[in-house]
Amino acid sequence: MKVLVATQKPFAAVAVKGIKDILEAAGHEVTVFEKYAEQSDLVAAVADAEAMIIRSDKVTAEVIAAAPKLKIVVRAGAGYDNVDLAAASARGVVVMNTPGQNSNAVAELAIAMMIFMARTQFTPATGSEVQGKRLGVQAYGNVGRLVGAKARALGMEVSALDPFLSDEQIIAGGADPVHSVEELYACSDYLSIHIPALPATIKSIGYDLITRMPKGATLVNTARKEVIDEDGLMRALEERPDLKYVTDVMPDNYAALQEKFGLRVFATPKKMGAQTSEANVNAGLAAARQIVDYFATGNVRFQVNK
């Protein structure tokens, strides 16, 4: 089969050679389409392919319409926003994402913003702690249950909300369950949001649930900018000087929320949750893996478009 690795963003080098090792041995040609300047460009890649394993890259209806062999599609790590699942199933086509493979890296990332914007992004100003505050986790899959792990071996209380989990399964993973979205708001000195992007959750969280947090809380968001209503963030932080945000997916109002709010906003230039060599390493063997097994045996475990 025909395998083409199409990554606007490069995976690391040792992760193509893995990719092209795993892929290469079960007999499979492997392409690699790497840095490329247009989404046209990607259109016109695909002719041949037979399998696809991206990153950010977007597999709109055009690429898979473009690509009449295509099979599967792998994104190498948790998100798949950027896939057009209705035009892949249409045409048949599996879409897979490697979820775990990216969690630490995005839990690590999610903590290590906390402590940055408590301490007023490390500028000479007094600053606090997070030992002994709340920390609420939204959505308590494999990035969730990380970051509640670091936050207690920080001496943080967690709490946690998943609608697909039990309370007795969120006890397990050492968090204190609550029941509604407005009550981990409301308890919450840090909230982490990891829920997907998906029509039920764009803009979920705005105003109302933002100014629902205690005196001095913060908003960490290493899931997707979609979920946030972005006038309802810039409302509450107008309402509420004591409230902060801080996002590694940077809103499209950041501009003025930066010139209106100073230290108490930040966001990372680009995405960086994934950003480790080991996160990068580990999505794209798994990527390759996936793809190997689906033709082997036609194992769809990680399906996303059932």
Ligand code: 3PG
The other form holds:
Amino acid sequence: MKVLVATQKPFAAVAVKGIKDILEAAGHEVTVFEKYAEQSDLVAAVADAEAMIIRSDKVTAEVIAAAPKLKIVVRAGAGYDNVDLAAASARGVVVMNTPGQNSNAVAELAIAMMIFMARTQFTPATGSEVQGKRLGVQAYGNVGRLVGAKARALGMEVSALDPFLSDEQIIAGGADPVHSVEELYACSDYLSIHIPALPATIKSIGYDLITRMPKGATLVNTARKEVIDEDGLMRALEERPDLKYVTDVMPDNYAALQEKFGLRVFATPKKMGAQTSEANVNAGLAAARQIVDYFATGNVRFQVNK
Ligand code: 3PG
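In place of the form predicted alone, the structure of the form predicted in complex with ligand 3PG is requested.
Entire complex below, previous chain first.
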């Protein structure tokens, strides 16, 4: 089968080699299509593809229509909001993700971002310590649990909210369960967001929630920019000069936020949470193995459009 590795943000070279080795050993033909400039380039590149490995690359209805032989798309990573699942399903294209494979990299970045903000973006200004502070984790999945564990090692208290877990499961995962998003924000000196972008979560974090946070709190977003109501964030930061926002998913209004709030806000220039060679190897090789397995045995364990 013809497998297209379409990554606008490339994998580390060691991961690309590993992906090729796995697919070619199983008799597949691999084309690597990296750092493309325009979405139209991706549309043009998929004409022959029977399988795709992607990252945050946008597999839209147009891409699927331009790939008449496409049978499977594997998102090497967790979030699949970049794939038009309805268009894929309508064409019988299987979509999978590789849950958990890049989680540690994202969790390490979330912790780094907290300390970066606690130390006023590594400027000489007097900062604060995270030890003894309370971290709220919004969604205690693969990434959230790792953030919680690392925060505990730093001497933080951890609270978590997750609608899919019982109190017992959250306690077993080392956190104090809370039962509403309002309660979570109200108790969190640091709040780390790990929810997916879904119709129900888009713009769900705004003025009301953010202003519930305690004095001096920091909101950390390594998830998706879409879950933030940016106007609400702006208002909250205006009204509460003690609050900070740090993110790996740059808000559309970042220039305005920076101008108004200076060192109280920070966004990475490009999403880098999963950008470690370890995460690239874990997620990329898992994606390659899932494709090999799918064509060999029909295994759809990680399918997300069932
Ligand atoms: C994910 O959903 O897995 C992360 O957001 C990583 O995305 P990336 O592969 O584009 O870095």
